[in-house]
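Take a look at this single chain, the form predicted alone, given in structure tokens.
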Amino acid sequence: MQFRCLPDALSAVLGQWSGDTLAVGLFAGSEERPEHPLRGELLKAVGAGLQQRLEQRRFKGKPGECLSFEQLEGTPRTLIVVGLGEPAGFDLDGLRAAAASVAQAAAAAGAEDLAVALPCEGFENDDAGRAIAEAVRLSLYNDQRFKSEQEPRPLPAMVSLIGLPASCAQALEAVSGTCAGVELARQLVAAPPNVVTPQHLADTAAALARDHGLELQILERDACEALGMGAYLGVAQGSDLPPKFIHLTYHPAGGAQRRVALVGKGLTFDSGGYNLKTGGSQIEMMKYDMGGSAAVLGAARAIGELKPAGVEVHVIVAACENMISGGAVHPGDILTASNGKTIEINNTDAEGRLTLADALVYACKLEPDAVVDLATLTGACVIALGSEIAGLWSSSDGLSQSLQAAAAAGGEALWPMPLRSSYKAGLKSPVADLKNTGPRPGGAITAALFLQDFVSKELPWAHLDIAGTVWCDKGRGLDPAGATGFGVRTLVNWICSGAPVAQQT
């Protein structure tokens, strides 16, 4: 799928354009609005009779409302009209939602050459173009890898964005890399745990290194033992599958002015261990407990293609399974992490933070300017923020703000949460330095506080709990039902923004 800009007005473009499908966004109401002239341009281009047909179909212009009109002859063969709601409430998320609706309707109509006219007034041209293009491509993602009979779904080969200047071309070129990263993350999360194993994640990293010129180091169990990674290896010891500690690095041409580390939780399956997940605990969905690793590997895929200047990126995944066996960690065991801290295991189902503990210690030793970790860490965050918003904890206000801005630019939602130090009392252990879980109230906060103990105090750090956002049961907006690839766009936007990393606060 390719994207291009057609900078002229809609009525002018249709005189020259020969594609088969046109999509136009209209605000609520039937009157022409001088500041948003698409309705008048459309009626001028295809005829005033369209207004009557819209009224017959009771089109109100509500957000998500979408009508298709077929013509047996002439151009365009198919006209799609999508509602935008009231202009006062129309933002980039509304633009994305409209573009996603258009894409679905165009695919259903068998569009090959699609032109999209959506109002971009009030937005930066690059932001608008990128939002529309990402929404079109990502909303048409369709994973049929594990079906014996696949249903072909032709997609538009060319998508033209009407009314955007030619200067947006560079922004549109970046869409391919970013979306490829999101699609990789979706594929990893959606695949079953007998396919995506720790070895598979390592193989994926090796393919990224080979295809995009990245540096790769895989630490096997003995190397992790030599580094004292007792927390990570304690989780891994119950599985027949060997753990794989993945370190993938992007080196920019011309040298780096800043260095960042991305750490992703990589539990390819989480049974809960001896604190076994039971009915209602979604044990059958624990293939997505490696959503954090999928996000950072997807970001690595995008960064490898986009090649941002001046920033060195380290991607770290402590991959393993959390299983039950005669060798599995017991509730009550004490593990020693690679920074020397001892951890009493009072719940074997709080395993992700143990693997992240050693991964964060490793990341800090690289002396980056900032560390960001992503993890499907707690059900408490899902209860607090639901399925559309990820929790954000950070030791740096500047880092938090830059991540929120990057998320908003990519259509992903983060909500800043507190690192309340008094809550850390809930992690005290009578026999070790700390327990791996605190009391039930504020569970997402105590989980973040646990992780903070394994990050250098002077280093800007952020933790994203993506437990609610990594999977979408029914599909919404850019995300089809299933894996969302959440976090990739945030990370790519943050890394490619070129903004300096803020200091610790």
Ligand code: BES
Given for the second form:
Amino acid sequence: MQFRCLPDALSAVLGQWSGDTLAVGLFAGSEERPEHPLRGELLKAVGAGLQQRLEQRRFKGKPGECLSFEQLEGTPRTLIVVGLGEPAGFDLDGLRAAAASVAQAAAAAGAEDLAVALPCEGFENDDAGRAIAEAVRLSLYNDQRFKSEQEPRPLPAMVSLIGLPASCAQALEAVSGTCAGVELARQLVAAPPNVVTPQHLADTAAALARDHGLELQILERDACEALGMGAYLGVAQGSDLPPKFIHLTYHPAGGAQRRVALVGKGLTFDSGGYNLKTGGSQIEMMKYDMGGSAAVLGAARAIGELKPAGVEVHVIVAACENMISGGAVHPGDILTASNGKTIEINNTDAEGRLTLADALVYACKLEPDAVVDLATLTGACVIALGSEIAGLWSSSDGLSQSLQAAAAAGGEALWPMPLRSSYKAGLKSPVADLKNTGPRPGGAITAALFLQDFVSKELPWAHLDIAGTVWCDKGRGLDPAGATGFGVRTLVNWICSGAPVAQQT
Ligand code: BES
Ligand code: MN
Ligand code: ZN
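Okay, that one was the form predicted alone. Can I see the form predicted together with this ligand too?
What follows is the whole complex; the chain from before opens it.
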């Protein structure tokens, strides 16, 4: 799928354009407001008969409203009209939602050469172009890898963005790299746990290293033992599959002004261990417990393709499974992490933080300018924020703000959450330095506080709990039902804007 800009007004474009499907966005009530440019342009281009047809079909211009007029005479053959709601509330997310509906309707109509006219006046051209193009491509993602029979689903080969200047071309080029990263993350998350194993994550990292010239180190169990990673290896010890500690590095050409580490939780399956997950705990969905690792590997894929200057990026995943066996961790075991801290395992299902503890210690030893971890860490975060918003905990206001800006630019939602230090009392252990599980109330906060114990004090660090956002039961906006690839766009935008980390407060 290719994107290009057609800078002229809609009616002028239609004189030269020879595609099959045209999509136009209209605000609510625009029939009474002739000043709304696209409606006038549309009538000029398609003919006044359209006015009547819109009235016949009771088009109101509400957000999400989408009409297709197929088998028209001449060009376009298909006209799609999408509602945009009130102009006052129209933002980048509205633009994305409209572009996603348009893409669905266009694909359903068999569009091959699509032109999209959406109002971009209120936005920076690059932001608008990127938002539309990402929404079109990502909403048309379709994964049939595990079906024995493939349903053919032709996609538009060319998508023209009407009314955007040629200067957007560069921004549109970046879309393909970013979306390839999101798609990789979706594929990893959606694949079952008998396919995406720790070895498979390591193989994926190796393929990225080979294809994009990244540096790769895989630490096997003995190397992790030598580094004292007792928390991570404790989680891994119940599985028949060996753990794989993945460290992938992007070195920018011309040297780095900034070095960052991205750490992803990589539990390819989380049974809960001896604190076995029971009915209603979604054990059958715990293939997505590697969503953090999918996000950082997806970001690595995008970065490898986009090659941003000035930022060295370390991608770190302590991959393993949380299983049950005669050799699995007992509830009550005490493990020692690679920074020497001892941890009483009062719940084997709080395993993600144990793997992250050693991964964060490893990341901090690289002395980066910032560490960001992403993890499907707690059910409590799902309860707190639902499935559209990830929780954001950070020791640095500057890092928190720059991540929020990067997320907003990609249409991903983060919400700042507190690192309330008094809640650390909930992790006090009578026998070890700390225990891995606190009380149920505030469980996402104590999980973040647990992680903080494994991060160097002076280092700007952010933790994203993406337990609710990695999976979407029904399609929504640019996410089809299933894996969302959440986090990739935030990370890519943050790194491509120079990975800003303002002064720590
Ligand atoms: N992977 C889960 C968290 C999770 C739960 C993600 C539901 C997505 C949906 C994590 O390892 C876990 O089991 N957390 C426990 C922690 C508890 C034992 C303190 C939880 O949230 O119940
Ligand atoms: Mn668990
Ligand atoms: Zn887990």
